[in-house]
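As structure tokens, one chain now follows by itself in the form predicted on its own.
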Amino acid sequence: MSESATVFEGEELSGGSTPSASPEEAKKIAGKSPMKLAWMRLRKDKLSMVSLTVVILVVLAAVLAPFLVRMGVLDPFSYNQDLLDANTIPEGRFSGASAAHPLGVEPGTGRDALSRFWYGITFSLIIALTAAILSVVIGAIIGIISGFSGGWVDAGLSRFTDLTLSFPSTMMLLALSALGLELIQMVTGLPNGPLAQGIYCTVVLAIFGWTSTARVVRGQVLSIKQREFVEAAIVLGASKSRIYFKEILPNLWAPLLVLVTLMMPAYISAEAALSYLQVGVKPPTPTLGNVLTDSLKYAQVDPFYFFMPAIIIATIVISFNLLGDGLRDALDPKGDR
């Protein structure tokens, strides 16, 4: 027996208590939750932290934009024809940039470019985030039911997923744009304006975007349903809805979070594509998509105005993609780093 053990034993025999760790030592010894471990791994990835910072700034800008417009700090709708030359092109370099208009003005109308870009981020992120959440919700429900049920239910839902994936989504968007808008107006009672157009884009992106989530979730559920806590819930007679949403779903939050961050940039790019195809939100309400589409007309005479929305979209898309990759690595310590 070691000397330290002998001393402790002597202290116990003499009525003393075994020394306990100090609060600082206990804090070091205490186990860390999976969330804390993931955050520690994410913090070590400098590229992911830079992307997270950019994403936070973009989200804050999107949240603040409507309030700044109401306060008059941003003015995306007022025309400034006096800042344009005879050809309706901004006078001066960099789209006529000045202290009053840091990124210049919009060719043809003279509207403040910074306000248009900033306010457009709000609408693009709302469409992308809502579509991503709807896609994940639909895909998670179908994936859980398919993976847990097995048999003909799994086969039927898997074939339905394959069928949805095989549809030419772009052609369907163009063919059904008028009918889809009319249906949304009929259901919601909204006029044919930016809100109805935004809802149409969101719904269409969600309808054709849930398939990847369903496949990922189904694969995860095939493994989770073999675990003891699920088998115990089945033996105890738990309902299927409880097993789906109380037992299985909480164990899927990590891949679902990663899927949302990876879908966001895809849907931001998709919104820009829809605007280019004239089935997105129409001007004068700005989105990054329709601002970029409008700038195509001035790519040669005013390249600064053309490149700015393209750079903003590229920055947001890359940041979300890098953040999604970083989260995937942080939440999956067994994967390749």
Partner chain sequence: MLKKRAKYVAVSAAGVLGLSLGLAACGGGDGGGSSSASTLTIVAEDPIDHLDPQRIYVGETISHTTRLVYRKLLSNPASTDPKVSSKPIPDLATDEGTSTEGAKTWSFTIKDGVKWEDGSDITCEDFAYGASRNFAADELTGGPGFYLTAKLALKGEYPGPYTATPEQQADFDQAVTCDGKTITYKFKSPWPDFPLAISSLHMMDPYKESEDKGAKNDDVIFSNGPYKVDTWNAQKGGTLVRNDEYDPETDDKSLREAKPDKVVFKFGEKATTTYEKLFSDSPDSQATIVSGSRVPPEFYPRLTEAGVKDRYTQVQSPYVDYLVPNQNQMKDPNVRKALAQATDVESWIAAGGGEKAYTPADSIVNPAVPGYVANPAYKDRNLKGDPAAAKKTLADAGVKTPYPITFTYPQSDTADKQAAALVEGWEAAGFKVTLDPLGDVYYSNIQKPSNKADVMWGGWGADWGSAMTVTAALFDSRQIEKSTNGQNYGNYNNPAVDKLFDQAANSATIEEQNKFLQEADAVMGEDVAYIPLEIATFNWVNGSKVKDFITTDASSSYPDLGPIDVED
Given for the second form:
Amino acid sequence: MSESATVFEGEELSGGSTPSASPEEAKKIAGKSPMKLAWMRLRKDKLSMVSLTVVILVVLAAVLAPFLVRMGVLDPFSYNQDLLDANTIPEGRFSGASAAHPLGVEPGTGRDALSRFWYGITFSLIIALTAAILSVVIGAIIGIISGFSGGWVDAGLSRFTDLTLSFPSTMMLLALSALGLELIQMVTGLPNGPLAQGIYCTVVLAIFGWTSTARVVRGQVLSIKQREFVEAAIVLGASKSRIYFKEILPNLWAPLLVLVTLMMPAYISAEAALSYLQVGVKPPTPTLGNVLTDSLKYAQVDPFYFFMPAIIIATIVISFNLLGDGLRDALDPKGDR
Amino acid sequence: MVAYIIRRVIVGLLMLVAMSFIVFALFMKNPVDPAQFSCGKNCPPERIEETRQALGYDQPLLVQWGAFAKGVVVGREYPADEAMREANPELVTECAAPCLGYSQQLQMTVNDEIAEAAPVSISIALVAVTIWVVFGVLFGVLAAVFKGTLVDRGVVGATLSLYAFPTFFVGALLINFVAIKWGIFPAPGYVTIAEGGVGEWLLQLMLPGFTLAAVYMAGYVRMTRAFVLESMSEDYIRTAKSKGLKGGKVLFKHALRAALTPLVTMFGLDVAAVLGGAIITEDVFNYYGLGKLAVTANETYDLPTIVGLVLLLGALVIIANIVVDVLYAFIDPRVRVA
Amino acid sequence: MLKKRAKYVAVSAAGVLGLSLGLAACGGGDGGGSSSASTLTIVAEDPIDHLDPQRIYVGETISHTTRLVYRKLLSNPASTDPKVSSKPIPDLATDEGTSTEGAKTWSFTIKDGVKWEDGSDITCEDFAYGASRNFAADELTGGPGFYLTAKLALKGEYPGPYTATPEQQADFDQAVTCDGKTITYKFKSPWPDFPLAISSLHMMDPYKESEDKGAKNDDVIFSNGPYKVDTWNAQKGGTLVRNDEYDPETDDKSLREAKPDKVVFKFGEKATTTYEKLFSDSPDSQATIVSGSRVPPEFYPRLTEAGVKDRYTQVQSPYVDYLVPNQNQMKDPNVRKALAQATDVESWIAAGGGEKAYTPADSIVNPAVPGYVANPAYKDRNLKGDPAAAKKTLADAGVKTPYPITFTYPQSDTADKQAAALVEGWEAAGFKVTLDPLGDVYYSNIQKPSNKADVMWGGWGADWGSAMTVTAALFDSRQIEKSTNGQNYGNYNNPAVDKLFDQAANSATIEEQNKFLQEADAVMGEDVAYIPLEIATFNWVNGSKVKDFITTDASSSYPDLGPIDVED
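Show the form predicted in complex with its partner chain, please, because up to now only the form predicted on its own has appeared in this conversation.
Let's see the whole complex now, leading with the same chain.
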């Protein structure tokens, strides 16, 4: 299998082979204080700093949302149908924006639009981040074992990686939804609610998303394996697991960080697509995908509501992508782009 | 070389076998009854049992899988249960090799379903691939040549933005505004070449083609840009330049050629993916291709169709990989020994 | 939501409330005869469930197939006058039929010159065979055949034509007899409105035995009407072209004028997209009408636009939407009462599109059905709901609050918003609500008596103009079996009510029958067997080149294809 290290082969879910780290690029990122060097380089890059700011703001917003909802500052669930006209479309311009509802209200229900977008970011980010971390953990374990063991274990795991990549992932996400959801309910005893649906999204995204990490990590391990400190550890009789986790993992944080950053936007898009296909987290729980799917209907009568969620998703996706690129360049001294 | 190809094909076949087995295990051996799943909505208990027999779900997993594999190689007959075939000869349906299954709900073989839907997916894929390759490479070269300028940023920024908006939003936007409100393109509806001629066919494919291409274009722009930049800084290009070769000639003769190999790789895999049906694009535009077929099969709980489609797509990706690897081996002989 | 509601519904007969605007009243005009081939396109988001005449049970499908491909002994005229459209007239039969023995026997004579699409005559035996298919309910699921199977004068069990022994077949053949071109049906008890059952459903349609492949034929149309299938795919739709074997001389213009040369069905397009095209009069939508999906709420503000106004039809539907408490789960009547008190119908309506989309309902029976009276329990209720009173009722019931309930409903974007609208009121009263939206499995889930949902959504319209086909059809406990509760989703079981249903069934007059049914309804109100929500208003917009677009009682307020035409 060729080395196109796509973060997530989710076809239209997240884009074919877009913004991604290729193993060659991510290789050999080590130095005396790589963090400091990288930070210096990153700071010089204006675009990365802007996207870093946006990303920090988005994450902060996501973390704050549940507290704001609890405090009653954000209210994504209450109906305000008195704000709608006889056709149940918000009265006034910009979806009926007012001081109480800065981004207006949702047609049909009068739920506060800002609250729904904001809280939606939280749910989407939770799904994306959990799925990204899960993917990286699975990928790292498989990559380390594969790279370190070599021989038939390596060959077998590499074929397994190829096999996973060969599955039509979008179709699998769709086709497994009924089975997967049922299975999750049985295993966890959860009712068919947002939690079970969220777990389904997270798990399937991770199941089909770990391959790029495994490839990158395997490549890293192969190159690190040759270095003196690892060889020394082997000579000194260090146990295998000690070598895996004590000696090799610290050298992997840089490429893994890049991978997670680049997986985030892919998974945020994927969550949206799953919601569109009715196999994601179901409403009334707001996720970016749910809000966007709902907004599609209002292109003509409420254009503001039509464009807002899409612009929010796009902004988040672009920021994470640019940050990921910036990080990769900053962490890779050779990079001249 | 021949030995390499043979080796690659054997590995590919083994992967297909493994994949089909995993798919079978996944869908047939789990807490959800596959017979109920294939019988459709509002299915009474008697029909479930009948479906179980007709599709052979009453057999052990290995037997089912063996029957399926045999069907792929030499074809088979449905209902799967022999006694049932003898009792109701009028119900027997022939499914020629490579038989991918039988949909109890649509009362037709999965092969026939695919044969009906595939031309739509292939059409969309053709247009999309053309758009993204032509513009992706063109913009990529442009961005590389004008590195650091407004052109570079504009091109990269625009394609990244296109990629960042979810596909279904881009599709809805095009339908609502470009087609319906402004009337620049006709409201989408698939027309075959036989019905409307090449012109009409192409016209109807522009919007879905663009929607699908928007997903992939950014990747090609970035890839092309990166490799052109990288190869332009390589020694032999510098040599060529210093020898007085003109910029354009250097660009196309040397730099682009260097970028070609990785592009071909990416291209092969992406084409395989879109040939298998663009689920969201087809759903948004209601073009009845393989992707839309998958969506309806999932909505109506049509398990045989789902299994058949998954395996077909998997096979496409595996074949694409083999082709790409072999091409690679031709371009770069070192690969063969690896 | 809509699709499923449609599933169980046919025609409401004597509806007077039908309010047709715009083009609806035309009718006459130059009467078609266009020079070039005209094509009418019918777009639907969801495919048609069944096309086998003995399996069709969706009001709209019944109407479309009646006008296009399946003629019946008697059919209802396509007229905006409910008095006309609710009175069956001869179609394949020579007259309205004759009944003897106090409506226990019915005979019809088949017209000469009526043919199947292959040119063969429609025979009496075809009708007898069609009737026998209603008994093969495990093979041919989904149909309304229970009306016939409950009534036909059989001596023993009859399992339908596929598996019947010769004796069983002989038993059927004595109940349905052929004498030349005259078919006679014998029933166990009087069936005075049998003609309405014929004209409102397809269960009594003829079926040609040599064409029968059982369940395999679910999407096969073997026509005897003015059109026949050219191409058809169950998921995508298809094209109907003129049927040369159809002779308009044998037909009545008030049943079908068959003006377009071709009728194209297109399934799968999202209703939003379809209406987007219609509203902007996009060239490819000008000869289009929509099936199934009414104008979605997001288009309401644009209904008054200049180019749209005259293509807009608003009509009250023959359905009632309601909530059903599951009697197996919510056993305490006071808890059910609290739920009813806390139900915020106004929010539900607003979340579904407001006053253009719904009118509040106060009974399970649609006001257009003879015998309708408001249910005393819901006559003067507070439509906003009264959480405070409900809280008190719940406290009096002595149950632990918050009282956990699960509300299940067929999933759709609008239904999601409507369901969430109810949650607020219920939770204010002391319930803790879990929403469980379901997809295609909705009805098969709630039809299981073991279903664990506490509250369910239902939608129903009379099969014909008789409250029997509503009240008794939905709440008679004797349809509850081990694996299914039929249409009694709430597993409501009150012997006193069952007795009233029996008295109603055996009543000599309609007035007496309705008295018993009204009495039963009052008891059901006390028991909170159901909570009425609303009556949907249907909003339609048709393409600009579509002429004579009407909705009638015969088409359950969906577009009636009888007189429809397309301009060049």
